[in-house]
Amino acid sequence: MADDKDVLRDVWFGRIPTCFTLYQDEITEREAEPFYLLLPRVSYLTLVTDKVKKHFLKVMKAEDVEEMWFDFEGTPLKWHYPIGLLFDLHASNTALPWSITVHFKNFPERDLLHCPSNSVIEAHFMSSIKEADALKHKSQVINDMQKKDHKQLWMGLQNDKFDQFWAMNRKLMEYPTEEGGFRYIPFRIYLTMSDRPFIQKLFRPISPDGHTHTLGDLLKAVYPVAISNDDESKRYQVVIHGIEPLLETPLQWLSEHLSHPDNFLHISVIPAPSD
């Protein structure tokens, strides 16, 4: 792969500043102070916030404590969504810190999986990394490594190594010269204004007469309404790790350097703030 690797430290540094706060229902002994955290874009809620568990706990007693969850503005915030893509899809244009509403009652059992442990998180991380390979080389990648080099992609996530995530995790983003890219590319597409809770399609990153797909030329494939004409003002952002990456950037460069450790890139398309 390219080494821009500057803009992979980039993505993996990114932090949203947040501020927890005890959902006013919850039953207390006192009053139980905001909790602040900066959050990794490329982690997930469950695994980056027992400090936040742990503090609102001294102000409660445990017979009024079930599985903690979180909301924003009265959204549910699923866990299994990278940290970044929530924050993309539900508060791009909010003033920060990011403020986050902390339940231990009332899980929504309609609108979030449970996350007993870390292990399910690891589940799904690995999953996800599994899906996105056999989308790029037919999973010949991830099935030639070891169980040691999962766990070391694993471990690098859980514990912000960065060094350690990408020497396992240059392997995936590896291509023959000849193919000039990846099989397919791993991506999803979320859309707030949307009950589907993602798009996702079979999208090559080379045409079949060799020329290269742009990330312009996935949203016109896939989702063509998230590009404004010439002549009428701009109606959605379209938003991967914070930024709106230009309609020009290949797809093939996108995929290797702002994909989410879980290899797939992340792609919110929201609607622009009316200034």
The other form holds:
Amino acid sequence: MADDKDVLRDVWFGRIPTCFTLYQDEITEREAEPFYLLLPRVSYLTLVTDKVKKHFLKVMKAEDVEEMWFDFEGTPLKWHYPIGLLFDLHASNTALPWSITVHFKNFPERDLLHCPSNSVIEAHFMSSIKEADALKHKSQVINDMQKKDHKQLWMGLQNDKFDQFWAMNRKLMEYPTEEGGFRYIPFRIYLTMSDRPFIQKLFRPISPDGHTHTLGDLLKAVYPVAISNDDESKRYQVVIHGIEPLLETPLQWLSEHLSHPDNFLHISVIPAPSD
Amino acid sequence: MRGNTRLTMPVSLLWAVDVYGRVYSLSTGEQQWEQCHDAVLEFKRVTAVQQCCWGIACDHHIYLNVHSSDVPIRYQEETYENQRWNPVDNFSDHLLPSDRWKWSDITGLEHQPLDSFLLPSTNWEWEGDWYIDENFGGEPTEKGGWTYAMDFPATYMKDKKWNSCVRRRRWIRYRRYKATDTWAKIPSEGHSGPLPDPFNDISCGGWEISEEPRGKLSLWAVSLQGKVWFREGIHHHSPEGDVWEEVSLPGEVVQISCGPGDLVWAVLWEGQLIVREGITRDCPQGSSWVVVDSPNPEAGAIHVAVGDNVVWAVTKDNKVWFRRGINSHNPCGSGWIGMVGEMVMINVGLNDQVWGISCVDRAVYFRQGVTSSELSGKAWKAVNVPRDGDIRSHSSASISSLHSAGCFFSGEVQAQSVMSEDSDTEGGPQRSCPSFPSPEPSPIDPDVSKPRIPKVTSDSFISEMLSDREVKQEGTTAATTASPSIPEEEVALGEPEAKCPPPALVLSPSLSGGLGDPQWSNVDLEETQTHLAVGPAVVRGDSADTCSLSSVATYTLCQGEPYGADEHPLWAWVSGGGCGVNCHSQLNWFNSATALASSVQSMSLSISPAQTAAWRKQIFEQLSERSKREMDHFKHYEQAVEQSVWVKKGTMQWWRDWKPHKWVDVRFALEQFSGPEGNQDGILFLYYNFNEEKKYLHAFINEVTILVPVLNDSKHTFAVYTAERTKQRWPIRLAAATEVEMHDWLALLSVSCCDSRGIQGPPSKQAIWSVTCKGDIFVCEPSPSLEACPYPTPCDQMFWRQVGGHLRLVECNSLGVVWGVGYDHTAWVYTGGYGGGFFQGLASSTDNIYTQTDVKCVYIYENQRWNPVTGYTNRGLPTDRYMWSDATGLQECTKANTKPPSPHWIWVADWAIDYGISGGTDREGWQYAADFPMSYHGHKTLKDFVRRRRWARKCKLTTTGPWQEVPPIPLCDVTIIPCGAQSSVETIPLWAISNKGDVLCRLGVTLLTPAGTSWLHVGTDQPFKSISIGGANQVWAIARDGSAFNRGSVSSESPAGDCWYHIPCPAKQKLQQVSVGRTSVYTVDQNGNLWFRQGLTPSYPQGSSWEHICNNVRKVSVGPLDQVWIIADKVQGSHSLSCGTVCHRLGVQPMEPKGQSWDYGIGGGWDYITVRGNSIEAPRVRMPSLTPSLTASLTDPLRPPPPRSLLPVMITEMENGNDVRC
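What would the structure be for the form predicted together with its partner chain, rather than the form predicted on its own?
Below, the chain from earlier opens the complete complex, with every other chain and molecule after it.
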């Protein structure tokens, strides 16, 4: 019998096969070969692309190199979104491997944040975890942790150490029995077709009359458009980690098992492919 | 992940009576009150304990409802047939005139012919006819069970000698209690005939006063005239008890409450309370009363409820009070605390949980948040579940039944009747409660007439009279009605806040004046009633105030409920004495919109039933599809993140390897990396300073064989063993600064060890299970060559990992059925999970982990020496042991400084004298001896100069593990049939011994339902203690007298077999434990000898004789391959007697089932092992012939085979105690 633990492993070890190609206008000394890599879904682009950078730098002159950034079919990819989310949001119904274009010039200041070093990613990651814990436990758990515990979470993600990360992260996933769940579920809903970056609201795992809230309840309350009525054909896909959980899935369970390492449930609502 | 686990608990019942006299029970596993349809009569009150429920019916008789059980209540009657030899008749029943009776009891003094034995009541039946007992002290007798002696009274022997002049034999017959699950009437007989007046209140408890096996209960009852009666002789074999005995009183009692222990409180007419003192094991009815004042001097108490350590009371104004400072030394407590809520009655159930009936809505309320540290709880919560076949309107109940029931209701309802009458007069439709007897003859039921009025319960008098008084004092009462309820925690020792002129106070002189004459109250009541009846207008004019001030019966008018109020059951009485809930229990009874209810819901959603839920299946399926889609074709791609070394560091203390041994600070580091085959591996480093020089010690993670937590109250330590360290009996012993830190490290190291060995998930079906003396559970995955011959995997290389939970023994078979028994004899079945305990997060399965509790005793000894002047005192000789010590006398252990075994254990009772110690005790628990390190006996002789007694204190552990309770019968042994891994057995034979010694056969055990369905009781003539079932359904068992039995004709068609064959013991030995493998039968006797049964053949399964294998054995486990494993004890007299070591018998082969020598594994500190799951056969190699010198040294498990030396082992264990100690 499959165990819920396996879900955590599957989520952590999710990989997206990616083909990195250098943008055609970049100046190279010789032709740049595409670079193939398995990207961890739960990590961040700039955290796991050292090899990509090294690969392309071999064919470029140092003076032509500025900060590296990526796009997919013309859309700049935000490094501060988890990789899996970027894929689900922009490329989920395209052929694999995922084809990402690498740029070293013309950084799109309006669309992307700069990422001069890994410490920026770390700061971003830790602030997400803290925000999530503020929602879940009024920050009590994260504040009780020591500095080295915080470091362990980050190092676990950075080095792809599942055990190391979860040894600490499980504490963030606990809650008192009598409450039946977190205070609020840390979630973000992303829409490809909207200007808003994402929707984030306060939402409890249990309704005031004691019922378990489901994914469907959340969408109904926050973004009802995403739910198609019985009589119409499906307009949107609700995707988490590349899968479409049933709408009756309890939200608390989702939050415990399908959250990204930053402790947020990142939910993509994308238009359903029209055959 | 989930920060908690579901609590499973055995189903138990909450009992209640509604205002119509219908009895209901509510199961902790259900959400509906079940009516007790069996009750032909209406009931007034019930008092429940776990095994039965007592009640007073409307005929004022007491009824008993014993819950049916898989093990029947049976009682063995015995009598002796005596004969004398004479030259003419040989042995005959012609006895000498000076002789005893022909049929007598064991002493010969009592004449006891077979036909003098009568069933005690109609609730009993005979199981069969009389038969002769052929077992004599563990030895089978011949010749019709006769035992011979020279003369009466003398020592009897089983063999006839030339001088045997008399003989006797024992006849036995069983009677069985048949009136289970039905209300059986208990005759109202006292010592001198029928009791003078009917019963009015009843309370059952006291089961904790004496030792469990006897199962004594205390039943207290109050009669209408205010007398108190104690029921004599209730115990397991006599559920009905014998006779009522009157208890003298300082006044007249209206209500009484008896806790599980020695707390008994009662309420007097005048409103004071009395506390029973002097309740002991020998004197369960106590000796004297102490009076305690009512919490509120202006409103006397009307109700009291006691538990283990708590007393709750209700005063006439319905206020609820909690008594502070109650303990076994001070049953009276120290002061009252007013609590929120207004109740008509309160009941304290198991675990000091509190139940009440609100006077506002007549609902049953549960006190939430009652814990041992916060006995007063937090808040009242209504039990809100429907009744079965809920009657929408009370009009469907027959009027006459209402009347007959209502007539006998407790006072609160009686008072209600006045209000009801009142409403009727007004023509209002508010008759939401039953009508109650009006004092004048009713047109509906002419039977309800004045002569019956005296039967109303006594507390009703008070309320009636109060109502009466209040009527005359109208206007003053409004203040009370308006006064707010007393805030929580307000101590009422000072001036109470009730400001109204107290009617109770005015009343009490007249009441007490009448106390001397029991008739007075009845007469007076009639007057009162008449008065009320003839003057309804007066009552009506002031009804609201009257009602709210009277002790009870406020609900109708306060609420002004509509007619349909009956949709909410209206309760009159509740009893939680059989309801095993505690503050952690998740009950589905409060379906109001509260957090708890919702959490229950969400929990149940996300746990087992949801395991099969569509959404979960969908997620699992999609994730695996995703892996296929996104990863399967791209495995040749490079990983973005390279695996690297990961180091975890910390500081610890280390028990230094060299002398002088002491704890030294070390730095500690675990380096993890990917091994050559991609598997995780690691190295453990321990950096220390030696002579200013930095040094380190290391251990490869893949060489660690076991991590043993050794938690005690002073240090958080654990031991790390490798094969080499097991040989040395010297683990790396480390101490972490905090318990959390220790558990973090243990969990991490454990995961790391399992990863390095590629072990994941739950133990396999073949796993070997073992238990340490701390109750920790370990499993080992056997390698295929473990049972290889001649070169098996050495025992010390076996890798053990811990499984959560706490057990005393564990048994398994190769089909994956695993059962365990806790120290408190609770039976547990393995759920298929792993982890639990301190293994959280990844090291633990999410499902199948449940809360597990266990209870055990900590013992200390009180030692005294006799001196000629003062007799026995606690002043010993200077050379003597501590006057309060452990069993050895070497450690001082006082009541105050003795702590529970580890911080995880909490005390759940106070120190109590232990009378159950071997050797027997006198009435005060003392054992006597000539001097201290001696054998003790239970009576004082002239040669005795010292004495000791043992004190026991219960402590409780709450942990988690992959175990679920198998209620309700507590066990002391269990065995599951061993079989080949491939065998396809539909139902798996499983036998057990209950803690009372009953032999039980479990029905319905299958792979899908490893817990089985029910017990089948297998009759024996004496209690048993050990049982084992082997190949071909061979069942062997050991009786408590040390004799062995073989069960005949057990098969899948006849799972319980047909009869017991008595097998003689080895000469002069009493057997202790048995284990049966595929064909081999091994036993261990009380002196630690291991015996092998010779001559077993299919046609003669009893075998022929016992062959001695070796000594110093504590436990044996024989597996499905006939492999033999033992827990070996130390040599007698060694320093660490209690320690145990796992040993494996080498050289066991089909033609050589006894094997040749022992191989030594993990230990000491091991208590139990079972290899009955391991059916992995190793490829067989022909055994080379042995040298005679080797075979010669094979009988002692403590003499290892040549390459290993015993000596260092012994020495190290003696001087350091580095192993796990008991």
